[in-house]
Amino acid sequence: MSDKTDAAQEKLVALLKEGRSFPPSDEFRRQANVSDPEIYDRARQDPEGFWVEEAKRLDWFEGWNKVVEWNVPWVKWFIGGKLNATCNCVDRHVKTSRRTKPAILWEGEPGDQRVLTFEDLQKEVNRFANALKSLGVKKGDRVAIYLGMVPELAIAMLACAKVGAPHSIVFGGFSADSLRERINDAQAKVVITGDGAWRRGNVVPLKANVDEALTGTPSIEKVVVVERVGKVTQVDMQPGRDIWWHDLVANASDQCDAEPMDSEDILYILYTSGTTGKPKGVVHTTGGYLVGTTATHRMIFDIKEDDVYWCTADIGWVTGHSYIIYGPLANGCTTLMYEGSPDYPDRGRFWDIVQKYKVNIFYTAPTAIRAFMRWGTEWPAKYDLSSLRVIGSVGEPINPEAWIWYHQNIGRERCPIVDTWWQTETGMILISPLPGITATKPGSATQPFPGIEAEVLDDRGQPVGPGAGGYLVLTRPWPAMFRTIYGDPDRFVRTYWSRYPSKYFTGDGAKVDEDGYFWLLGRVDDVMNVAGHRISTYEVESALVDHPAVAEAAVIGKTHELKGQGIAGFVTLKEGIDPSDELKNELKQHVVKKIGPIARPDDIFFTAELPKTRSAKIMRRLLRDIAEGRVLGDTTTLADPAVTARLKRQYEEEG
């Protein structure tokens, strides 16, 4: 392995020592969704044959003519065949006995709350899907939306899903710069956004992030405002470009005809960081996605008819998208959303939520169990959490303890944990326990999902033996795979397919143990992962670059207890600027505005110099070392290896 996954190494000592498994229970196999583990076998021999039947939960306008069409890198799923989205989510469930079923249940961090019945839900979407059409949207127009966790960021993507508008959402915390490329690179006609966002008690300024970024966004035609937080904070509508809600759906009918969509039309697209800097734009498209994440969601969360699901991702992210909305309304579920922050107005919020809902599946990350272990058990102690069948993990390897701990004090010991590895760009679950047949092991998200075929190879593209770290690689398609980058197909091909022919590159390191169980150690390229979310090294040190004090600066992942990662950047100033302690914050501020909070750095060391190779490469490898207390790794090839014993010296005074 390269030498980008030395830290990765180091934790996969760690875990060959884990040695405890957890078989599901009796009482849970029996009742299981799946329980027998021949799905697997059958979906080898016949995975076509296994994606088909999945494909025949959904309604379809027309059927297929073709599963699948594989050309390295290129796939169509279901060719020929008609659908939509919104259909499969909302409308054919009107028709049935869930009519009026919760579709959505909704609780706004001040606490007030919202029902949407399915019914209702559909009446929602149809009048803001005709509003949209009377602003001139049609199907193809890209739609941005930047909105806080509000009932009508699920009403927009679903109306957009409706009229064959490929929505865009972006995370609320993204800053005005980010917002501007992503509508700017998807060339959005409409974008959907709020007065303002609820979080810990403060106004998130969204109307005022979207007016700085109009500034520079030529394509976009109208603006629609949420009005959430009201009088709290004053907002300026310009005439003829920005419209409320409210007013735009006041007269408009509450029935839609669907846009009947190929199964290979694009439902949405989704911006996640690359290593270059600039926003990948992961292109997912309606069919196949729809298939994946309506199967994935019944089989590994074991979903029931009356079932109260929570996810508590944002939907700003791929799990919102694939986990609160697509799969589970799909499925018929009743979902859960939620605005605030685990620990508004107290540390039991989370645990408040499951009791009063009796939410039966609950999904979070890894950075928000760290968490609430370090806010102690006396939290989820105070709780009625009974009402838990299955709880799940997602966004980041989670690390044994943290497994324990969320089994012990949230599952009480009986909830089988499906610990769940995935990407923006597979659209769907890859690799995950089916929790009526898999033993779990703490650490592990075990096994691939049915269909699905991974390897764990070497930098010369041969399996490693079992133990051994290497890169992960999926070597079949998948129905939820995303199809392109927007607008870049070379780079598509580039980031995930030139390192392994016929192979797609997750760029994630992992090891296969004895059992054939798969164990993840995060990122092996230039993208750290902070809290679940994805940040590039480039985008952070572009941003400290940007600051007209800096000259220089590399940007590293960091062990961090909490987020798995936190962002240190090392800043080599401009002649004649003294570092100090304002600047530092004055610098981690910089990157909020061009980021957004979720990229703000952890720490910032000054430094006169930055360890550099002879062709003036930034050696990032050896500042990892350094600030994880590591001994310094080879620095025969760099330039002046001095540098480096200066600050290490520098960096164990400061730290």
Ligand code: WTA
Given for the second form:
Amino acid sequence: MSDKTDAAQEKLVALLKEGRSFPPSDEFRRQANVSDPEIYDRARQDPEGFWVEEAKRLDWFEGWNKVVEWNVPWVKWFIGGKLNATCNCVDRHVKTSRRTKPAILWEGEPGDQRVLTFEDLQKEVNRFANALKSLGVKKGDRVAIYLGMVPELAIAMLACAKVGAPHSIVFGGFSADSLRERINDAQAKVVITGDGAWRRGNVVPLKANVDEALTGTPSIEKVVVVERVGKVTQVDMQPGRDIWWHDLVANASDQCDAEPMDSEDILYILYTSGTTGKPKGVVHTTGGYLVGTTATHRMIFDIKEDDVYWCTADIGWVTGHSYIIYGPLANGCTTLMYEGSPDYPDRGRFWDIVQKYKVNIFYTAPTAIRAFMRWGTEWPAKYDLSSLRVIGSVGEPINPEAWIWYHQNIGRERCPIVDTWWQTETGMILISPLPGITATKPGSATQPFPGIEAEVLDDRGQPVGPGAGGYLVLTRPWPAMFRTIYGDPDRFVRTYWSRYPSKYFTGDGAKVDEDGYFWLLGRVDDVMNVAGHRISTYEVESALVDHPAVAEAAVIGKTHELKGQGIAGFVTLKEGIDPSDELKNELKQHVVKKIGPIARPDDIFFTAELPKTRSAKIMRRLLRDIAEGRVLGDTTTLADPAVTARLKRQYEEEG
Ligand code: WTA
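Take the protein just shown as the form predicted on its own and give its structure as the form predicted in complex with the ligand.
Then the entire complex follows, led off by the chain already shown.
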């Protein structure tokens, strides 16, 4: 190690030891959108009034007659109100000086660019909204979208919202099987896809995946295909079913009236992993969602009129829905979309984008930050990052080392870091600093947003004291909360509202320190967080046992230096099948085929038996101990403790 890195390392260790906190600078505080801590008291005393103030910033066709109604767990916000999300994100800005302001700055992975002003965006959205209507899409019909990060993805979402058709976006990294499952659950009528998507110079065959998915999707009537990669890929267009996007919009009018939506009409469905069973269709409605995402975006990222804002997430995840599209555009903010990966063509790509577009707000995930750390400070050091003002983190707990690295090398010790905790279900950020107020602590998401009440409880539902770990719950409704699981209200009640009466169970562990700061401790259920992606152990197990060689499988998330968690599978093979490295690879590939590349197991481990309780439940906790080389926890409930001891020995030998 060079002297320079030694010194940096020492400084880092010193900072962490100190348990230092980082208050906003006077300079930052002076210019911040929110700098008076009184906002917390105000929202606590009158939460409804607080959200009403925010709701008034949106355009409504008709006002609401009641702010909130909570018949636990069923909630409604802004009851009777009528609005349209796309009018708020696009049309209303066209009537102001924002007409010629960039709404979307888009950079393709190969380096091509597109700028859409609010006026351009309006025209594109209207054309596509009319195109959707021409395909028979009406208010309430579900539209599946399976695309890479191209402008048409944003246009398609906003067009769906304009005609009142809930979109269901499926991340382009999911397999044909996963896509089919989601299309069928939502009974989507149309799917919008691309010929392919660029990823590190390779093509993801989106259309071919759609063709495969559509072998078992009776509800789909039409497929719209965006031409993105062109000649490098072969696309089969099925006559009568498949239409090119450019042909469809060629003669479509750029005028389109918006469908007036009730506050509680569905804006979108987004599938996410749960502990058991198939993925859950998280339902978000229009009014409250837009109020919540708009308010949090403006306050947490301290958005100013001329800012360029960049969230690096994929729109296939909730972060992209709330904080690339709906929140930013409703605020009239310029939002940047980048198509590709951070290391293509080289490891400076993100910093090159920040420099080129003079990005002011940058929002990314800890897994990316850890990759940047590993790639070395020389990459960001080459670029001018002085435009940055606020930097954010989302998706998993950020380890203090990564926080400090981010602070020093990207924020250049100048930019407040907002570590934002939330979930697909919550729709909006719920725990986060307000950068003009909060003194941040590396590794803590700090405090609930104004109007949000969170608690940490023990098994019996009692609040744990400062410093003790427990389950994070939310005790009061917030506008952007999901309303149900699509088609499965019982599951909604069971999963989130049964553990503690009248409290929303997050599935996350947390502790609160003496200063009232929240520290997230990761999932307490069988959901893994792999590189910021939510994947359930159950889904990967199902994919493994789907393979003809596998008798039984148990999957765990294992601590991984870069990804937070990696996936480890313990597999018992059927009689007469021999373990081999080829079979390991085949099983990994099988999971990729069933779910998608994001769920590829890092390790597969063959074992004759799995540790089980006397009631035949697999004890994943012990498998985690084995995989992470810990002393085995309590084994008294096991049917046969010798199984675990043998497994541990075998694991260490093969290690
Ligand atoms: C985790 C992503 C710690 C958490 C927006 C949560 C976090 C799950 C943070 C939701 C954070 C998200 N600190 N953990 N700042 N942000 N998580 O639905 O476990 O993809 O339950 O939503 O990510 O993941 P989801």
